Amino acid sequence: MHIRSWIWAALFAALTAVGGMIKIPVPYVPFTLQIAAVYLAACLLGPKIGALSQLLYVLVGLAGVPVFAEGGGLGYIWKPTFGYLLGFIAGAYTSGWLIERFRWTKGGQLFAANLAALVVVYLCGGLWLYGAMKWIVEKPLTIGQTIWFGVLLPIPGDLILCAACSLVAARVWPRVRPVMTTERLGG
């Protein structure tokens, strides 16, 4: 992989970290702007480098740098929200793969790809939230409560970010295509 690919991945990892610092406290799962960086990484970097950006973000946080919404460190894997971070990696790959596979470039198409990423993030995050609350925190949530706190409460904001990032990516992509195409090809 070319060094510029690593630089792009690091830049989007940093954007994810900044998004984690902008948060609205909500019970169990704070609403942050991190997902916006996931959407944009997938749209602009493609599946591999987009997912790499999120993997770098998670690894930096687990190494102890306080880049997560509630700090950092290896112990973060025991937090009820850690599954969302794993979902960022899988979600960026999913969205990027759909965009690349079907050559999607229009706002509505990018919205569909980013919506798929959001489903993946919520699936990973919701499952982890349910398990962590039951077996780690020992304050179990019902499946209904998990869906309420882990999906339904944050989804309006995440859908607005999904739409906004899809439109931004559709507008930005033609301008950055020469640079990003080189990155996607590893050249």
Ligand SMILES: O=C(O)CCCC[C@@H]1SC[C@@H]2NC(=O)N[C@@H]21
The other form holds:
Amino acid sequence: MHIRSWIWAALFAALTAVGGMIKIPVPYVPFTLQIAAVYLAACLLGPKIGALSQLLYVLVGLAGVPVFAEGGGLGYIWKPTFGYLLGFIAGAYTSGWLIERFRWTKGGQLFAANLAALVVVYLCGGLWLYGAMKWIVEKPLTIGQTIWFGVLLPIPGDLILCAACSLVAARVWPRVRPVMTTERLGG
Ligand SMILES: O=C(O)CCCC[C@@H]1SC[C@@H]2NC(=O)N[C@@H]21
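Let's compare: the form predicted on its own is above, so bring in the form predicted together with the ligand.
Now the complete complex, all chains and molecules, led by this one.
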């Protein structure tokens, strides 16, 4: 893989870290801006490099750098929000794959792809939240509470970010994406 791909992946990993620092504490699952970096990485880097950016982010956090919403370190895998972090990797891949497979470029199309990413993030995050609260924290949430705190509370903000990032990506796409993707880099 071309060095430029690694640099872009690292930059978007850093952007996700910034998104994790901008947070509003809410019980169980904080509001953060991490998902905006996931949307943009998928749209501008494609499935592989987009997912790589999120994998780098998670690995740096697990290595101990406090880039997650509530710190970092290997023990973070036991936190109720760790599933969202795994969801960022799978979500970036999903959205990037849809965009690449169907050659989507318009704002509405990117919105649809990012919506799919959001579903993946919430699936991973919600399932992990439920399991972690039950078996690790041992303060179980009901399914209704899990959906309320894990999905319904944060989703309005995430939908606004989805629309905003999709429009921005559609605008900058023609100029930026050829530079960012590996298609022309042979890697
Ligand atoms: O601990 C972490 O760093 C992960 C926090 C995950 C927060 C999730 S991301 C999707 C949803 N939208 C938000 O604003 N918060 C949750």
